[in-house]
Structure formats: C-alpha cells, structure tokens
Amino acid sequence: MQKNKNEVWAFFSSVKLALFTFFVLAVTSIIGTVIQQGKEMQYYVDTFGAGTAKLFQLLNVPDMYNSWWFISLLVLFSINLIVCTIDRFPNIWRLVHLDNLAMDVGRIVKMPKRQAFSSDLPVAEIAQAVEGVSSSWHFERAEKDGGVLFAAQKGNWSRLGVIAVHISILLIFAGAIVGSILGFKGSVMIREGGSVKQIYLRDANNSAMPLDFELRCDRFELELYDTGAPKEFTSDLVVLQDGKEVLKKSIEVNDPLQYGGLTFYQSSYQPLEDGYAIEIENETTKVSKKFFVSPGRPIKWAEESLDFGITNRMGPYAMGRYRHKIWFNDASQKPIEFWTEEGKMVIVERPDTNYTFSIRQLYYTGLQVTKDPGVWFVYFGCAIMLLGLYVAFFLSHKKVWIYISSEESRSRLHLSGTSNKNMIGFENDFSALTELLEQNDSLKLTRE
C-alpha cells in the first residue's frame, strides 16, 4: 500500500500530531517544574491534600520525568518525527540534487526576479564571455532550445537544516530515555572530616547504594550575608580508591565533582549539633592541625604538648553564631581561659611561642548524586540542533540562471533567480551579479 494511502502512516506523519504531542509535553514539563519533584509523599499530602496526593502517586508526578506516561509521550513524539522525516526527506533530497539545467526555459524568462539584456554580439561569443566572468557563482552550461543555458546555485545543502533539527530532537529524547532507564538520582550527607561509601537513591524506599570508592569531605565553608542568609557554600571533596587519594576538588553550586560515572552536586548543608572545628598553628614552627571537638570534651595535641577544650558558650548572637570559652594549656605555665567568637582568629600568647586559634561550626554537606549515561546524547543533540537551526534560519538555497538566445537579429540575455528564503540577501546577490554582467565590456550588454 502506498504511503499516501496508508492511514497509519498518515497519522504518524501528521503535523497535527506533532503539534499536539509537543503541546502536551510543554504543559506537563511546566507542571513538573511548578510541582517540586522527589519529595516525600507526606509533603504532597500537606501541600495539595490527600486526594490530590493520591492522584499524584497514581500518575507518578513526584518523579514525573521518569513516569511511564511521560516517556510514552517522548516515544510518540519521536515516532512522529521519524515518520515525518522519512516522509519528507525524498522531496528535500530531490531539491538538493535537482538538475537546474533541466529547468524549462519558458519558466526561467518569466520568473518574478529577472533582468533582460540585449547585445549585438553573437550568442556563442556572449556565452564564451559569460564563462570568463569571475563571480562567486559556479555556473554549469548546456545547449538548450537553440540557445545556451547557464545555471548555478548556493546553499542547496541548507535544505537539510530541518532534517538536522529533527535528528537533534531525537538524540535529545534518546538521551532522556537512556538516562531515565539506565541512570538514577540520589543524595548523601557527609560530615566535615567524615567520609561515605554509599549514597541513598531517590526511590520509594530511599534505598542505599554502595559506591566503588570512598568520598571524604575535608572542609565545608559557609559564607553568609550580613542578614544571616547563606551567600555561598563550598565543600572540599576527596575521592579515595583503595585507601589512596585519586581526586580532589572544591565544589560549589553549579560546579560539581565527576568521578566513576557519577556527578556530585553541592545542594544543601546542615549544622552539626555541638560539633566544632578548631584550627591551631604554632607561629614559630608553623606547624598546624585541625581538630573536631564537642563542648566539655578535652582534646590533646601530643606533638605540641597541648591540652584544650570548650568549657562554656554563650549566644547565639548575630547570624546564629556563639561565643566560646576555651581552656588552654601547653605545660609551659598555668592553664588559661579565654573567650572567642566563631570565625574569628585569636592569638594565644605563651612564654615559648604564640599560637593562632580559631573555632567554627561543623556542618554536614548535602550532595545530590546523579548518573546519566544519556547526557552525551543530549550534549551531541544540542550541538546538532544549534547547527541545524543556524542552517535552517540563516542560510538559504539560492539559484540563478542565465539564458542566452538569438531574437530578431539580436542576442538576448535573460538573468533570473529565486531563493527559498532571505529574499533581502538574495536581492543583494542578484544585484551584484547583474552589475557584474552589465559592467563587463566584453559582453556589450544593454539593459532592457
């Protein structure tokens, strides 16, 4: 059965189907953006009510982009694009490879965009002179209807731009589907100074998934505005493989760590209750060390013969920070006590040397973890789409003909042309070619 008589083929090649599926995908994508994804079901019950939350659960709205119906829409749109492309490709390919010398002379001399010239020179001499005209057009020649026909074209491959756009959309959809089937999303919280060997998936059971490596957080930095709102937060992460450090990176929002096919994004943080990091440096020897401490628990730095600890705290004050009372002893004289604020450095003066001392709140760093094997399909598809859109919108298929014939004892030269778009640009090209022919003394043309 012919394609134009096949109802199934006609349905899947329909532009109306493409518009419908595209509209539905756009609307559902907006819904998926407005309704937060990946939350616990109780969140949807509290926010939208029990009935709506049950409907959300039935339609898998909390994980909409991985739901069966959303993927089905992508598949339907992909089939529609494939069939449309197959259906229209033969005609596009024919236009790309069309023999412009086969054009009927009667159509050429009646085109809307044309210019006629006359000359006293014979047809053969004019044709020879035209071949010698240097221009950006590369003409082909043929004897036709008692005259000589020249044809040239530019940008014939630009008609394939729409095909490139179709292919790019299919690649992006393929990447989305591959990522949905073979990829996953998860999260993990790591205490500063701690490490993890597993993450927790975003599924109904919040399942734990072991890692093939160990991830450690050496430091977490939080910068606040004067109002106390978070300005920036970064994590110094270290990847350990078989106990050996193989990668270090400081990550922040939109600058993730990638390793082992996984991407770790900085997404949140949480203060560690009664957990603090104390950093001490001997100003004479420049030896320094970081300690993780809790109030009321003494700490010993054996190499420096130091003992210290947090004995009291007051606050919170501005931006939720506390003042801490520190007990300090280096065995050189009697122990001392002093107050210090979080994030501030103090100098502890002792008989043999001075120490710099600072204390700050410890945090858990919250990381979002993703594995998306389809992301390279998406990147490649986006590159193809940019190229295809540029070709489709900014390049055009331009064609010109020159027909030279003998009429009433004089030779006549007809210059005609057409373009599938960007008529202003074609006007400039056509005018330039017209002037080139008219100003060529060897042709001796007179404009009619």
Second form
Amino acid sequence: MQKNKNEVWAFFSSVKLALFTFFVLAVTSIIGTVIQQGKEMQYYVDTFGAGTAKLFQLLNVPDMYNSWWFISLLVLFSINLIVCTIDRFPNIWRLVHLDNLAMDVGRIVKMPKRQAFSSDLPVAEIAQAVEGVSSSWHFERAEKDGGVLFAAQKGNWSRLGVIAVHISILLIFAGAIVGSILGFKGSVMIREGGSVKQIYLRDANNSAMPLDFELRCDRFELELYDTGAPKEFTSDLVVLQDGKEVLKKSIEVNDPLQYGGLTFYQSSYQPLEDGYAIEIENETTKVSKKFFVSPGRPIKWAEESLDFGITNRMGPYAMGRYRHKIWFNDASQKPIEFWTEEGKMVIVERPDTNYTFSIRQLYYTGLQVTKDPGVWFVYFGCAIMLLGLYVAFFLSHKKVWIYISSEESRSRLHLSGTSNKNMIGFENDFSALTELLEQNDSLKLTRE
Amino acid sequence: MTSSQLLGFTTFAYLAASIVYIAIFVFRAKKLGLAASLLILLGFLCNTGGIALRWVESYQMGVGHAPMSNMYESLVFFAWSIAIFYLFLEFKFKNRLIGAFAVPFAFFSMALASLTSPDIKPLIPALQSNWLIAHVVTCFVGYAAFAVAAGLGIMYLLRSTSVDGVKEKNPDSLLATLPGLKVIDDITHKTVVFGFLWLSAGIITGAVWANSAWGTYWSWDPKETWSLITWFVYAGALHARFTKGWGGKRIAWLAIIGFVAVIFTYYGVNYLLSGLHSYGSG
Ligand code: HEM
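Got the form predicted alone; could you also share the form predicted together with its partner chain?
What follows is the entire complex, opening with the chain shown before.
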C-alpha cells in the first residue's frame, strides 16, 4: 500500500473532499429547483435576458442534472467513495478479525470499563468455573503471562455496516448508469380496439422504435368520482405474438404491465374526436355485439338485419358527457330515432323483439413505456443501504476479557471490556456480566 | 365526535403542554412535570384517535384511504410523529426540559394544519398506492426526529452561552438548570442519526413509488431534489462528526440548518416551486 499513499491518493480518499462534495452537490442542486428545467431556449432569453441565457446554455443549466459539470461532481463523489473505501477496508477488516486473545494483558486490565475481583480459590479452579458459566458471550481461552485469559466479542461484523452503506451508493449509481445506457423511455397512444407495433422514444425527434410484439387495447375505462375528479384509469391490454394472445392484463396507474423487458404504465388518455363504442343486445336471443362507430356513418348488423347510426349530438353535459341522437331500423323497416346518454342503457322496443342499446365514448389510452434493466441494481443498492445504515448506527462491536492470575497470596479476576459505540448499552451488558460472575457460587468472588 | 373536533382538541392539548413545559423550564417549576407529561400524552392520544377516526370517516364517505394524502393530513401526522418521538425521549432520558424545545413543534404543526383545508378529498389515481403510505410514514418519522434535533440544537446554543470553557459562569442561572453540554450534544447526535435512517428510507420508498406509478424512480423534481439536499446536509453533519470529531456548536448549527432544509423540502417547495407532488393544493 505504501506506494499508493501519495498525495493524489490522499486527496481522493479524504473525508474533507467528501464534505466538500456534499456541500457543493447540495448547493448546486438548488439551481435546478429554482430555474425551470427543460424549457425552450427562448424561455430563458425572455425570463433572464440574452446574456444570462447564453451563460445558461454554456453550463447546460436547462438540463443541469445531466450537465457535464454536475455529472463530473457525481463522478468525483464516486471516486472519493471508492478510494476511501479501498483505503480504509484493510483496517476495518483487521478490526473484524482481530485476535482478542493476542491483546496485551497490561492494556486489558487498564481498560476504562473494568471490574476486579479476588477469590481464595486457585487460578486453575476459577478458570474451570468460568468455562462453566453460561452467558451470551462465547469465551475463548488462552494461557498468558502465567495466568488464564478469556476473550469474547459480539457484533464484530457490524464494522462492515459502513462499507455496506458506501458500496450501496455505488450500486445505485451503477444501476442508474446501466439504465441510462441500456434502457430508454418512450410512450405510445393506443386507440380502444386498436393495436400498435411500435412506440415513440422520448428523444429529440420522438423517433419510432419497433416492438417485437403487438400490443392491443381492448378497453379503456375512465372512472370519475362524483366531484368529477379522476378515480382510476384502466386499460385492458393484450400482448400478441404472431397474432396469438400471449398475455392479458388490466393496468392501472400504480399497476403496470411488464412484458419482454418493457414496462407499460398507464399515464394518460384522450377521447377520440368521433369514436364511439355501441353495444347492442337482442333481448330475446341474448345475442350481443360491439361496434366501433363514427357519427354520420351508417352501420349494419347483418345477422340481426339492423341498420343504425349516430345522426346528431348535444353537449357536453356533466363530466364531459354528450347526448346522442340515434337512427335505428330493423327488418320491420319502421325506422325510429331516439336520444341516448353516454353510459346509460336504452331499451329499443321493436315489433319482433326488444334491443338493449348503449353508447360509450372511445378513448386513446396513453402509455408510458420504459425499459430499465438497471432498476434492480438500484433497488438492491437501496436495500443494502438501509440494512447498512441500521448496522452502522445501531449495532456495535463489543468485546470483553476475563484475566485470572494469582497475585500475592490470592487469585484475582479482572473483567474488562470495550465497545466501539453505544457505551450506555454496553455498560448494561457489562454490569450484567459482572453480576453473573459475582453471583456464581463456584467462583467465590469478592468485588474489589 | 368527529375527527376535526378531536384534532382541534389535540391542538389545544399540545399548546397547553408547550406552555407547561416552557413554564417548567422558565420558572423552574419541577412540580408541574407530571401535568406536562399528562398533557402531551393526552394530546398524543387525541391525535392518534383523530387520525384513526379520519381514516374511518373517509371510508364512510366512500373515498377510503389512509389519512396521509394532503397537506392537512401530513401536518397532523407530523405532529403525531413529533409527539411520539418526544415521549420516547422523555421516557428514555428522564428529562422534561427537552420538552420546552420539542413540544412546541408539535403544536406549530397542528396550528399550521388548522390553516389548511381539512376536507377529505378522494385520491387521484397516482396517489392510490401502499408505497405512498410507506413513503409518508418514513419521511415524517424522520422529519419529526429532525425537528426535535433542531430543538436540541437551539437548547445547546443557549446552554453554551452559560458556560465558559468547561466552567459554569453562574451555577444559579436559569440556563444552568439545563442538561450539560455533553448530554445535549449526545442526544442531538443520536436523534440526527435516527432521523437520517428514516429520511433515507423515506427517499427510497418515494423512489419505489414513483417507479411504480410513472416508471421513473428519480426525476429530479424539486421535491425529490430538496429531499436529497436535506440528506446531503445531514450526511455532511454525520461525517464531520465521525471523522473530524465535530461536535458542540457546529453540530447544533447543522441540526438547525438541516431542519430549515427539511421545512423547505416539506413546505417551501409546495408554495414556492412547482413539481409533481400533490400537497400544494392544500
Ligand atoms: C451520501 C453518501 C454517504 C453516506 C450516506 C454515508 C454514510 C455513512 C455512514 C452511515 C457512516 C457511519 C459511520 C459509523 O456509524 O461509524 C459513514 C462513515 C464514514 N464515511 Fe460515509 N457516507 C457517504 C459518503 C461518503 C464519502 C463520499 C466518503 C469519502 C471519503 C465517506 C467516508 C466515510 C468515512 C471515512 C467514514 C468513517 C468510517 C469509520 O468510522 O471507520 N462517506 N458514512
């Protein structure tokens, strides 16, 4: 390691640099929250003046979180983290695996946290008895300096918590990089009853990207609360591979469809200018059929000898709904006209049979499409971070020693211990152990 | 009894508790200790009941959802988190003087809530997610800890004016009744550590939620960005302490600055900046 310890290494491993980067990242991040991101250049010229706008363009302020200098800061941050972790790892690893029996007895008996006892029993007998004491500590034993040394520890692995936290940040960055290289974002609108074989990427010219399957939308439903606020958007999607249905799913805003590495999110909707779905059922035979209809165009249902069409409309009324005038004729050749409301069922009485008739606005469903193979790295990193934070903050590395030797005419037992943090918690552990030893009849200890 | 009445009562209980806690400190009225504890406990119970009742009411209205979806509800939950966190501190450290610096935050939060609209509104589709609940709960537990840490920071700075080096300037002064600097410093640090864990969890659950709703776990919207800024401030404070041994006044100031960032993230962003989050309409 020696040759690495040059100035450059020291610079990149220093916590001073980390504090500096924290500060600079925090302060510069503010810029993008105050200055609107992703607007046309003209907006910045109008708002801030031509000179400032020029400067903004130079520093890529309109897209500052992807700008060269912000990304450089993140790179600096990562290098700092990597170098610091490499730099400190050997020492942390050493502390995890340190042989506590190799510790100098002189230091052990002078630990700030300690308790000495004396006993009339011989050293060997006390040592024997100590091995018989059952506690949550698992003692190891060694003969040392003419006495017997016991050592035990808990939570030595907790020292790795810090490393887990630091590596988790790198994992999250790695996931973000994988996502930005191998992934993409796009969108597509599908007409109810229609299907698509390509999506449009969210790039400068919204280029089309072919899918290696077909995606069909059988139905879109907009549910509203009484107040008119949207309650749920639902699209019934079907994935078709060579014309065959391979997957069907109703998606909602928080419940996307995943297929072939892509995820389709319900994101928006748009009513068709002149598209309606009409559903008719013959009440006698219970035969029904769904038609996609444009106003003014006559439709034929040959099997039932029906002709019908939308001839007029009025509205919109509450919640953007229209009323439609329907022209309707069957084999009896006595056409009628009636008004119907979207979403309401109408019974059309005819000489031969009655029909139920309903009309519904058709929509385009708006889907957000993403491919992000990095997201699992990110989630994994997040999980490691929380775990690491918990370990780093709330677990500690505790050690205790018992040294038994004979001094003058009596035997003495020194109990001592340390913890790398949470001293209050450790003191409780320590006094519990003290009492356990003191109250053990086979040790016959007196506190000094 | 409606949730509004119960929550109105909560506000008064927290106000009364704040006054009594401050009186304990200012008038050295140790005898009022039990009264103060009972008041905050009462406030906390009403607060809990109010949240539960509001939850039930939303179902009765047919728009059932956990009461964590707008500014009013989040402020009420913020107050609840501060109260339970403070009660925990009082129980753990057996010291009521912290109350004078912490309990008023619970009252302020309820008072702010009473300025916003308490109507129970149906949830728009994007907010109908269990991740939202996890997100709000984790964030606000963290924010509550940071509020208390800021109170402790103020306490520390006040206390430090009464000490000259390690010597009390005037052992009879009012400030000398506060816990020693080391003790305050230690509790502040532990509180920040606790808050940091929850804030991290809050940012993460928010990211998971955004990904499930929009397919993007991070979009640098102002609220996200400000939560990250807040996170950096506390990360800086923690590292300065762990590795540079910072403590005392500097950490006290950082606890206060951090909380200013929290307030901006939570409140300022809604009113001063634009973004995805829905709380602004409150
Ligand atoms: C935002 C990113 C970071 C987070 C969330 C983070 C988190 C933490 C945490 C939780 C600890 C706990 C230590 C303990 O309890 O003992 C810690 C310690 C530490 N961190 Fe970071 N850290 C970050 C970035 C960095 C960076 C960039 C460096 C670069 C030098 C760094 C260097 C250290 C060092 C040296 C320690 C002390 C380790 C020890 O006590 O042995 N950290 N960090």
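The term rigid core refers to the most C-alpha atoms you can superpose between the two forms while keeping them within 1.5 Å. Predicted model only: the values in this text are computed from it and were never measured. Numbering follows the first chain given and starts at 1.
J.: With both forms fit on the core, is the shift of the CA atom of Thr263 between the two forms 2 Å or larger?
T.: For Thr263, whose C-alpha is compared between the two forms after core superposition, the shift is less than 2 Å.
J.: Cα of Arg350 displaced 2 Å or more between the two forms, core superposed?
T.: Where the cores coincide, Arg350 still shows a C-alpha shift between the two forms that is 2 Å or more.
J.: Under a superposition restricted to the rigid core, does Val75 display a Cα displacement of 2 angstroms or more between the two forms?
T.: Superposed on the core, Val75 moves its C-alpha 2 Å or more between the two forms.
J.: Fitting the two forms on their rigid core, what distance in Å separates the Cα positions of Val24 between the two forms?
T.: It moves 4.8 Å at the C-alpha.
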